[in-house]
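Take a look at this one chain, the form predicted alone, written out in structure tokens.
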Amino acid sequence: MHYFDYTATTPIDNEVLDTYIKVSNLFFANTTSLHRLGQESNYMYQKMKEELKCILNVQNHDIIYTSNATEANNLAIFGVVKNYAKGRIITTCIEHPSVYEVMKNLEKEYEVIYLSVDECGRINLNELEQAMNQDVILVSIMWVNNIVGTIEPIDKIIQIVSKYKKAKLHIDAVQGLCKVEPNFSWNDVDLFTFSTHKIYGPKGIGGLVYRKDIQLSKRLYGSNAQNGIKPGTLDVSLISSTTKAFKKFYPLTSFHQNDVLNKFNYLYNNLKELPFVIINTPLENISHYIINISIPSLEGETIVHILEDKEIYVSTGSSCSSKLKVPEKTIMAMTKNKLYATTSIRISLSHLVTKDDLDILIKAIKEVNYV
């Protein structure tokens, strides 16, 4: 099997899995029973919660765990223009599904403005500058983006946004963290999100990270478990494996951002030299853990098939929209071109692609187009 699809999900590390084994075992009380093994479980819960605090250095900051990264992404950004009755909400043409589908959603009660990108996927600073005003109580905006792996410019984003005292900044940061070196301070970010399941850890739990003095709306209700915005039954040993997953990859970002940077050049020269293969994502301000390419004579879902046939797997785009059969947002907003929309696939890179695997896929490709 070659697998590159890291972009979508991660393997689960065995320390990781470990560490989920023995926290299921011995912390599986309530956290909010009053006897001891509930506060036992409770105290578990909450120094990996601090763990993690460290980890990301955002000390003024909560965190509220929730069940994926499409969650934490709604409960952010409803959770802070749920507040306002009205307003305006800026994001990007290119977002995820769970912050691109809210935003229409949100359309119905708030003015929605979508920035729009260059060919390399980026948006344009002066085009938000314009945007901004006192009316914006949220700027929702991807760090790496899931397709092409353009790196937005967060650290000058920050400085524009910060100028309005009311603007709230999300960052939706699944793809960047333990991926690429920050050039920004977490602690000026008002919200951003992960997921574990993305970082070597298991599915089933992300994460909203926010500044303390953010009062979040809430969009349920239960138990004050969580400060009461996201109740219900906490799994300690969820929250354990995802301080344990951030603890072993977060110090090693920088490590492996260079390791995948040389198999990122070594694929990339040899598919610039297939002249049916149009590679979409740029060069520069990238994440070197995604290629993205456009076949024009196939259509994208032909290619992962062909490609499966072969124990290769790849994938059309994002992972919660990959099965509709229309053009890909994000190419289509870079290139203007359907055709390259419809024939793309991603392929996602990792510290455990081999040369070997990489040596295969280069092959299949070429073949492809014979097929």
Ligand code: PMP
The other form holds:
Amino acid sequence: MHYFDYTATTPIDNEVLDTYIKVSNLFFANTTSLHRLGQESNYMYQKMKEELKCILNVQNHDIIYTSNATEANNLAIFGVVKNYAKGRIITTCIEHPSVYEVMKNLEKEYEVIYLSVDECGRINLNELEQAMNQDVILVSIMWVNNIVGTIEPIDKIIQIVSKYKKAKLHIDAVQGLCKVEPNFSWNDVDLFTFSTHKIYGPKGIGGLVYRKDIQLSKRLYGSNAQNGIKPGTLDVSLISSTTKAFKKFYPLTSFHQNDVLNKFNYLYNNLKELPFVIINTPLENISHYIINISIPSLEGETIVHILEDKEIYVSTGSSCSSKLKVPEKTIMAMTKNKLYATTSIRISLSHLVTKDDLDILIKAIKEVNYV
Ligand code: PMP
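Here we have the form predicted alone; I need the corresponding form predicted in complex with the named molecule.
Okay, now the whole complex, with that chain kicking things off.
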């Protein structure tokens, strides 16, 4: 098996799985139960949350655990904007559906501005500056694009947004954490989102890290768990596995980044020799974990299935929308080319990918055109 869909999800790491199993056996009691077992679970939950805050170096923030990043993105956006009856929201035209579709829904009540991107998938900072005013209640921009790997200039975005007191900044950090060294401090970001299954942890858990002084409006009603904002029984084993995954992989970010850079270069140099391949991923300001290409003679979905027959697994884009035959939103915004946007595939890398895997993939792509 040759897996190149690490952007969609990663296999669980053995040490993280070990943590999951141990904690599920030892701390199964409900964190809200008053008896000793419950209080031990609660202590473990609090400890794991504090450890994660230390790893991310965010002392002024709190964390709300959710079932995944989709839920965390929804919570961040609704949580902030529902405190206001009206106002302006700024986002981009290349967000993941878990942000983009929320924005579409909010258009009925709020003024939503979608920033455009250039041919590299980067927003234009002047456009952001012009869109900012005293009515802005939220700016939501992804750190690393999940389709092509472009890194948005979060350091500059922080500078611009922080001039406006009311405006909160939300960053979808899902594809950047443990993959790209941030050139900004998380302390300067009001809210950001992570997903544990993207960093070799289990599925079923993500989170919203948010500055403690932000009042999130409630979407769910129930117990007082997680300040009543995300009520319901907590899974301490998923929470502990999240901290374990961050503890293991966050300090390895640079090391893995360099390793993946070499793999990216090898793949890139081989693919650029193929006349029938268009490389959509730009070369600068990117996460080297993603190479997006188009093969205009074949639909993206067809390429996925041809490769699958050779036990090679790639994706047509965001796995959430990959069954729909609509032009891929990010590729369309960058290239303005419908053909490229319907014939694209996303190859995503990891430190786990071997040179052998890459050679097998390159050979298969060379043959794809003759199928
Ligand atoms: N944001 C981005 C940038 C993503 O790539 C993904 C996963 N495709 C998500 C949000 C949603 O993550 P989850 O699968 O945990 O809901």
